[in-house]
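The chain below stands alone and is given in structure tokens; this is the form predicted on its own.
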Amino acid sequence: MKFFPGCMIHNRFPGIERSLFFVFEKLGVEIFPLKGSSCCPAPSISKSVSVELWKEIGIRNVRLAKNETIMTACNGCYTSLHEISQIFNEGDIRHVVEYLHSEIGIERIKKSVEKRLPVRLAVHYGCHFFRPSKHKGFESPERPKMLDELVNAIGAESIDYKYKFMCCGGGGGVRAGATEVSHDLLERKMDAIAEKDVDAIVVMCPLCLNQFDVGQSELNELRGKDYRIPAVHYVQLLAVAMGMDVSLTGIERHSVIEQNFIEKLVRGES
């Protein structure tokens, strides 16, 4: 199996990649970097410029795997490569969260945990993972449970909140091209999350992670908010639960860091 990092993980959140390789080594699943890969390319932006170019770049990435499964940890990369693989009828594209849930399974995840993480988490799925739903074949995109179950498997608690399944405003060119709209969406979600007693926000996409992480500081400065809720990718938490040192996951390098949350991760519970 080959890991496709995409742009955001390599450039902004390398701890996600480090955590993912740690997790799969612990699970006894061989995974290797997809050498020579480029941007997926981004589904919403690239297709609006040239569908043919989007196809050509995408199928090049798929063919680099030489018929091996491609694993991603990004919703946008997953959607783009998955759609391209269907168009050309080539390749097998998997998202790490979907793979962990369906192929590894909740019970095996539980057995692989070295320390439970006693934290309360607000789960955010992101838009691109389930949609377009007719091509993905997953559970209902309106009320998914996959990530919630994986969160609970590591001893954490998934906390429901208003606007849980709403867009965070980070993708589709919204953050870059319609900043006010992006901030409006994020503020609505953050206000709903802030009403709950949560330790962090857990995502499955680096673009969503960037929006929650950097966006909080922007809202604090521009709109007088006082958000201080860390955001993390699920594989970072899973790696910690499986025994990886928190300092290696990259969580402490995020923009929003709360020492109480870090201490809970370090301490864990048996």
Second form
Amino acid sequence: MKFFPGCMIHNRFPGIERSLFFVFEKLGVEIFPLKGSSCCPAPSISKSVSVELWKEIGIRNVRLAKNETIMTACNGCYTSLHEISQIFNEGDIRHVVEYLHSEIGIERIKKSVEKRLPVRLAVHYGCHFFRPSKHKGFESPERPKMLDELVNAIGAESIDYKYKFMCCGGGGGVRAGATEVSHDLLERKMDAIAEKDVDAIVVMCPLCLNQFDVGQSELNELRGKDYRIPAVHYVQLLAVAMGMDVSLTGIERHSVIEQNFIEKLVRGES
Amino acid sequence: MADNANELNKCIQCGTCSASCFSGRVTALNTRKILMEHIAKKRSLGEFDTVWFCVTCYACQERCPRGIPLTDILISARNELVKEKGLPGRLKNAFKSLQENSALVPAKNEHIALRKELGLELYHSQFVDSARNEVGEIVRKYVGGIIK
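Next up, the form predicted in complex with the partner chain, please; the one we just looked at was the form predicted on its own.
The complete assembly is shown below, putting the previous chain first.
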């Protein structure tokens, strides 16, 4: 199996990658980096400009794996490579969250937890994991439960909030091309999350992570907000629950850091 | 675009697309109007820059009771707009980076340092000369002209 990092994990949140390799080693699944792989490229922004470019760069990445399964931890990379592998009828593309849920299973995850994490989390799925749903064949794209179940499996609690299934505002080239719109959308989500007493936001995509983490700091700076809710990728939490040192997850290198949350992760359930 | 017009003939004007649009709540993006008044009637999107406010969350497409691939159609309308008016400035920079670094989001020194700190190799094509050049050539072939 090969790990496809994409730009956001390789170049922004490498702690996700460190965590994923730890988790797979613990689970006894062999996985190696897909060397020489490039930008996936990002689905909507690339297709908006040139579908041919999107397909040709994408299939190059798929073929690098030489028919080994490609594991992604990003919704954008997953959607691009998955769609392209279907167009060319080549390759096997997985997202770590659906892989953990369906191949490893909740029961085995529970058993592999060394330290339960007593934290309250706002779960955010991100758009491109489920949607477009036509070729993916998962559970309902309206009210998915997969990530909530995985969160519960490590002793954490998923807290419902308004706009839970709405976009973070980071996708479609909007963060890059129309930052103010992207901030407006994030502000709606953040206001809804801030109403609830949560320790952190948990995502399954580094683009969403960037939006919640860096975008949150931008809202604090530009709009006088005072949000202080850390954002993390699920595999970072799972790695901690399976015994990895918190410092290796990179969580302390994110933009929004709360000591109270870090302490809960370090301590675990007492 | 002709196929899109055919697909849009199935529209019953129920408004589920606009009601499902998260971006439409905070911007002037009007999904139904763009789709039915412009794409279906093959009128130029002209000044409809709001098409770039779509986050491509696919909520409208998932919920369309007539099964019209609305988001996909909107994305192909952006394609037409790019041909007509070129790329919006900041997206141009993103594709320049894709051409130069084979990454829409390239690593800077601080990110390289963090990878080293975590004991991770640098293996994205940005750091592999032959792979970076290969991807750069693909970008040049398709969009080299519009990102100059």
